[in-house]
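Here's a solo chain for you in structure tokens, the form predicted alone.
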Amino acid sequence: MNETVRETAEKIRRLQVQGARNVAIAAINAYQTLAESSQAKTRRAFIAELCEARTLLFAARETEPLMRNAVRWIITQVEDSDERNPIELIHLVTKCSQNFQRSLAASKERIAEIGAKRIRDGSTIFTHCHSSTVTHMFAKAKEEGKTFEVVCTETRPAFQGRITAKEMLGLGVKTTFIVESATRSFMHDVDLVFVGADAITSEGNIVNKIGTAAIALLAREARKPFYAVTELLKFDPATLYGEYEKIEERSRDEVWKEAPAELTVRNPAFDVTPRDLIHGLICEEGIVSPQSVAEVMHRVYPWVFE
């Protein structure tokens, strides 16, 4: 197995690479490096290398459909091609990797443009964890000259909210940093809620950092619009055929390293926010209702279902 693939999988597993988009890009780059260093002499051997790498990367983090869709697309392009020469297949992987990354960059810009229109001058926005897509949308609104404030959670146990807070201060955005348990105390003072998503199910539910579902419930109680800001390719086609999106459970040491040995410590990394609590999905196709996401996916990315 290529060392770059092993290192990338380990970094993803250890949360050294965070955010669904960044995880997908890391996996794509690893695939490109794997292809370029391949010593395969036949088409079958080359595809076998790609499939072995896929298994390793998929196991690194269970809740990453964007990464899985990216890897599946690259392998599908290779399998569907008529090329037999491994050299030409290497070039194909490189081309596919570059095209996918360009598509991701374009979708990020489009999402930022659409989402920024929902930010009114003088508004206060609540967000949870860290999403590069959400913070890019904030940057776009700032670029448009809008003045707004952000309330963000610290996001235990890995404190990803600190990344968000630092980025907001870097943009010159007035930012309030709170613990998640203080959410209800602040929800009535905000205008709307934006969160990212790690996965979208066939029902239109979102899987995101643990605590998101509780925040959505509090937003409903306070009658504040709750939006998920996400690329459509975070849709998990397996959920269409009866599978549940897996919820990764991480090490107890992240929560309490010196905890008594006899103490049960649970550390789920994600939770599921039901579609009925989601005002809309802000994606590259516009703002779509969660109930229609499978239909939109069939129209825009039909290859996901193959």
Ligand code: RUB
Given for the second form:
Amino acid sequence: MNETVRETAEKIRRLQVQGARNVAIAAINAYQTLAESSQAKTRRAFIAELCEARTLLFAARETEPLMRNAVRWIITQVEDSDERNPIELIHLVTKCSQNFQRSLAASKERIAEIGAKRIRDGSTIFTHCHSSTVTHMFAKAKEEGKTFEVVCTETRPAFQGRITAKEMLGLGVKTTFIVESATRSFMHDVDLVFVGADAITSEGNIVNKIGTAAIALLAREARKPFYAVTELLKFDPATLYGEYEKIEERSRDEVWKEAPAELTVRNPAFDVTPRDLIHGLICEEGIVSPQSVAEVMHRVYPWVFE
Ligand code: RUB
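Alt. form predicted together with ligand RUB, vs. the form predicted alone above:
Okay, now the whole complex, with that chain kicking things off.
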């Protein structure tokens, strides 16, 4: 197995690469390196290498459809081409990787433009964990001269909220940092909730960092709009055909390193927020209702269903 692919999978597994978008970008980069260093003499051997890498990367984190869609896109382009020369197939992988990254970057920009319009001057926004898509939107709002505050959660057990808090301070945004269990005490003081997503299901539910569903419930109770800020390609087509999105369960050591052996310690990384609690999905196509997401996907990214 290619060393870069192995290292990338390990970094993803250990959360050294974190967040759905960064995970997908790391996997795409690994594919590019894999292709460029491939010694495959035949088309068949080259495709076998790509498929072997897919198994390793998919296993690194289970709840990452953006990575899966990106990798599938690259492999399908190679499988669908008539090219037999491995050198040409390497060029094809490079081209596909670059195109995919370009389109991801364009989506991120578009989402930021759309979402920033929902941030009113003087508002306070609640967020959870660290989503590069959400923080980019905050940066955009700031760039547009908006004044707003952020309340962010620490996000146990891996503390990704600290990344958000530091980024916000870097932007010059007044930020309040709380433990997740304090959410209800702060929900009445905020205007909106923005969270990222790792997966979108065909029914319009989102899967995001553990704790998101409870935050959505509290937002509903306080009548605060709850938005998921997400690229459409986090949609998992398998959910349309009945599969449940798998929820990654991480090591008990992340929760309590030296917990008594007989104690059951559970550490699910994500939870499912039902569509009824979601005001809208802020995505590259605009603000869409979760109920319409499968149709939007069919229109914008039909290849995902092939
Ligand atoms: C990160 C997380 C983020 C989404 C979206 O969890 O839940 O909200 O991945 O992030 P983890 P982005 O730290 O376990 O990866 O908007 O950057 O894709």
